[in-house]
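In the block that follows, a single chain appears as C-alpha cells, in the form predicted on its own.
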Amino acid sequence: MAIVNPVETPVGARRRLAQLSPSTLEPIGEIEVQTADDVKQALERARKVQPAWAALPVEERARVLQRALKLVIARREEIIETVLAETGKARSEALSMEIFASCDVLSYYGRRAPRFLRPEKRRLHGLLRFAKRLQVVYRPLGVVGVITPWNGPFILTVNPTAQALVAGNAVLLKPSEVAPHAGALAVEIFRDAGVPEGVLQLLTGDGETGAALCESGVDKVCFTGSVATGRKVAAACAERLIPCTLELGGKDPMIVCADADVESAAAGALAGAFMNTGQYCCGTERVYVVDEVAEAFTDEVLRRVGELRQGASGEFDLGAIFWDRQLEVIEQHVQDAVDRGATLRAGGRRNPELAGLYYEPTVLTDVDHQMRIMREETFGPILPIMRVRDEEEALRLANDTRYGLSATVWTQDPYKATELARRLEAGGVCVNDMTVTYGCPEAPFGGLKDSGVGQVNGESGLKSYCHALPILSDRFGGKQARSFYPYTASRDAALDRLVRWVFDSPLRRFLG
C-alpha cells in the first residue's frame, strides 16, 4: 500500500491525497477526497438506475461477469503493474492473488449465479403441505456500499463487487485511499464489460468518505479492514437498521502436532507468514509446535528463511511493507517481544539494502502470551514460534485470543486433524496447508469474535446481497379465510384435539 500525503490545495478547494510507491518511494498518483454531498449524489444516481439493472434476467447479469473475466485476462499486465506500483508485492503474488483469484471468482459466479438465485420451491412440513405452497425468490437489496482494503486491492474489490452486481444491486465502491488505483481499474473493467452507467460508481477518499458512505442510506455495507474501523461501520449500520458484512483482522494460529511432516509444516509456516509480506488477514501470525518436533521444525524454518529473497525488481520472494504506518506497528511488536525475553532468530530489522518500506523476514522463539506479538495483529513478515507440551496445550493457547478468523493444523492423522479443527475457535480451518479458504469460492468465509460479522463467498455469500422473499400461496384459493371468524369454544376444542393428534400421536412421524 502506498504512502499517502495530503496535497496542498487552495482554500475552499477539495482535499487531495498523493500516493508514493512503498518500494521506490516515487510518486504514483493522486486522488480527490469526495465529500458527503458527493456520496449522496452518487446514491441518488444509483437509486434511479438500479431497478432496471435488477429487472434484467440474472443470466444476463452473469454474462457481464463472464465478459469481465475476459477483460481481466486481456488486461492482466496492466492490473499487475498497477498493483505492484501501489503495494510493492512480489509479481508472483500479484499474479496468483490478484489475477488468478479474480478470474476464478468471475468464472465461478458468472457460471453459477443463475442457479444460486433461481426461485426455490420448498416442501412444507406437517399439515401445511396439504394446504399451502411455498416459493422463495431472491430480490436484490438495492444499493450496496463496498469498502475495500489495501492488501489485496484488486481481488478484494472484484469479489464483493461481482457478487453484489450479479445479485441485481447497484454498488458504490470506496477503495482504500492508499491503494485506490487498482480499485479504479476494477470499476473500469466492470463498466467495459457492460455494467450500465450509474450501477457501479467509484468513490475516492479517506475515512471521511467511507463514513459518509456508511451514513448515506445504502441498503447494505460490505467492509473489509481493521477491527477499529469495523466497529464504526457496524455502529453506523445499526443506527440505520441495515445489514453489514465485516471481514476484519486476525491473529491466526498454526498448530504443529507431534506427528506432522516437519518439512511440509515448515514450508507451510513460511508461506502462511510471509506471503504478501505477511499482510493478509488470514496469514499465519503465531505457531504452536509440540516439543517432540519443535527443534527440527524451527531448524527447518530457519533454513528456509535464509533462502528467501527480498527485493523491489526482478525475481524475489518478499516485497515491501505496503503502508508506512504498518511498518511502525511491526517494529513495535518485535521490539516488545525482544524486551520481554523473546529470542530473535532471523531478521528483526528494516532491510538496509533497499530504499523503500522493507522489513526482513523475521523469526522469533521463546515467545509467550504476555507479548504483543502473540496477542495483537501484527500484519507483517513475522513468524513467532512457541513450544508446547502437547496438542491440548496448543489448542488452549490457539483459542486464547480475541480474534477468530482462520487457523491451520498440521498432522498426518486425519481424525486428529478433524477433532482439533472442530475445537478451534476460528471462522475456518485448513489442514496441512496455509490458510486458503478465501480462495475457495464454495467455502463460506468469515470470522468469529473480533474478526468480523457474517460470511462471504459461496452460495450463502451471494445470497447475503439479497432479501429471501417467501411467497406462501393457499392451495384452495383462500376459501378457508371465510371460516376464520367467529372464534367459538367448539373450534377451540377441535384445535386442541388437533394439537394432540398431530404432535403427540404416532401420526407425528408421518407428518414430520
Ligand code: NAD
Contents of the next structure:
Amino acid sequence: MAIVNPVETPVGARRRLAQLSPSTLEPIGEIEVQTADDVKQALERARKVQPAWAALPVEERARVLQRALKLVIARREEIIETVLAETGKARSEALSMEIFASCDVLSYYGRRAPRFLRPEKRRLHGLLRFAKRLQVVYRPLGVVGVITPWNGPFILTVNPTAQALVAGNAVLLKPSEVAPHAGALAVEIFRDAGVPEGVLQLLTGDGETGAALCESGVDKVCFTGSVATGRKVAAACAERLIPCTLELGGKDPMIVCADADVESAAAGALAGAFMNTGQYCCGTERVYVVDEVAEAFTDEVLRRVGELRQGASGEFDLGAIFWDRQLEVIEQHVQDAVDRGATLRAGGRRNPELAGLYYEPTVLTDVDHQMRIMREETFGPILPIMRVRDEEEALRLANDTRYGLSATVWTQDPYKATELARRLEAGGVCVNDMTVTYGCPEAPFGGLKDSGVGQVNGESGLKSYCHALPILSDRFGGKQARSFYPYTASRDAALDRLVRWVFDSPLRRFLG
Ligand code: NAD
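Please give the corresponding structure for the form predicted together with the named molecule, as opposed to the form predicted on its own shown earlier.
Entire complex below, previous chain first.
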C-alpha cells in the first residue's frame, strides 16, 4: 500500500500527490507539485522582500522566534495531531522530538542570535595590530533553500528555517512529499509569529520541486535527506558555486565495552534502535559487544524488547514505519541477514495485529559484515548485535563503513571513552547515551564520509547562514597607502631587515 499516490489531474495541470496515514492508511491530504516556474517566481518574491527583513535589527528577528515559540506551545496539540497522522510515530516521540526540540531551538536562537551575530572587533596579531583595525560583521547570504525529509517533519523544518531567518535570510522551504503537512504548519506558525509575506515561502512537491529549488539561483541549500539525493544536491550546488550543507544518512555503531553498565547499555540500545520506529538518522543501526558481557547484554535487550508495546492509538512505545518504501528496505535487509545465517531473536515480520505499516521491533544475532543489515542504512526498528573479541575489533568494525554520522560508546572508564571516540570515524560520539547530539546545539552536528558535508547548529551553524564580512580599516586614515610606491632597493632592504627582526629574533614571541 503506497503512502504517496499521484492524483489524476487534467492535461496541462500541475501534478498532485495524495498522502495516506501510515498508521491508519486513511487519506490525510494532498499537495500540488510545484514546477520550476513556481520556484522561480517564489525566488523573485523572496529577493524583493529579503533586504527589508535583513535590515531589521537582529533583536527584532529574534523576537519573531520568541513569538513562534509561544505559538508552538499554544498549538502543540494541532502539531502533534498533524505529525501523528502523517508519520504514525508514538505520541511521546512527537512531544519530545518535534515539540520539545522545536521549542528548545526557537528559545535557544531567539535568546542568543543577537549575541552570536553581533559585529566583532578582532584583535590583530604582530605588527598588523599597530596599523589596522578589524571588524567582522555577519551579513545574511540572501535566499536559502531548505529541503527536508519525512522522519522528523516538524523539527527538521523548524531548526534550519529558524536559523536562516534569524540570520536575515529569506527561506524557500521544500518539505518531503511523504510528510508535507507538518512543514506547512511550521510555515504558518512562523508567518503568524511575524515573518513578513514572501520572506518564508512553502514549496510543495517531490524531487522535481527539490531539484528546481537547487537550480533556481538561491544563495545556499540546506539539505537533509538520503545520500543518493544529497549527491544530486551537491552536484547542482557545485554547478552554481553556492554553498550547501548536507545532512545525510548513517549506519551508526554502538560499542559496548567489557566494563559497561550492561542494563543501561541495553536500555540505550533499545532507545537508539527503536526511537521513531528506527527512522532516526542517528539511530543505533549496529551493536558491537565484547565477549565478556555479550550474553548478559543480549539477554537484557531481549527482556526489554519483550516489554515494548507497538500500537496505533493510546499508550504505546513503538509506532509505524512512515513510508512503504522504507518498509520494503527493512524487509529486504532482514531477509538478507537471515538468508546469510543471522539468528532472529525477536520480531522479524510485519505486525499482524495492526492494519497500517507496522514492523515489529527486531533483534538479530550472529550477524557479520557480509550482510546488508551491517553495511547499508536500514532506517527501521532493527537491532543487529555482533559479538567481538575486544574493543579493538569493535572499533575496526565500527569504522568498516562508508557512513560516518554518529556513534555511541558504553564504558565506565571516561579515559577509554575519549580514546575510542577520537578513533571512531563519526561526525559525533555520545558516551553512555544514545546519539542525541542533534538536540544539543552547542555540539557541532554533521557527518563524515558519505553521511554529509558541513556541520550545523549552535553559534557556528547559525553563522554559516551568513557571510562573515571582514572590514579592515587603516589606523592612519589611509596615509600608509601614500608610501606604497615606488618599489626601491633600499625599501626592499628595510623589509628584509624587518622579516629577520620580526620572525627570526627573540621579538618573534611578541610580534610574530
Ligand atoms: P530523500 O533524499 O529521499 O528526500 C529528502 C528530500 O529531498 C525530500 O524533500 C525530497 O522530495 C527531496 N528531493 C528528492 N529528490 C531531489 C532532488 N533531485 N533534488 C533536491 N531535492 C530532492 O530522503 P528521505 O527518504 O526523505 O529521508 C530519509 C533520509 O534522510 C535517511 O537517509 C536519513 O538518514 C536522512 N536524514 C538525515 C538527517 C541528518 O541530520 N543527517 C536527519 C534526518 C534524516
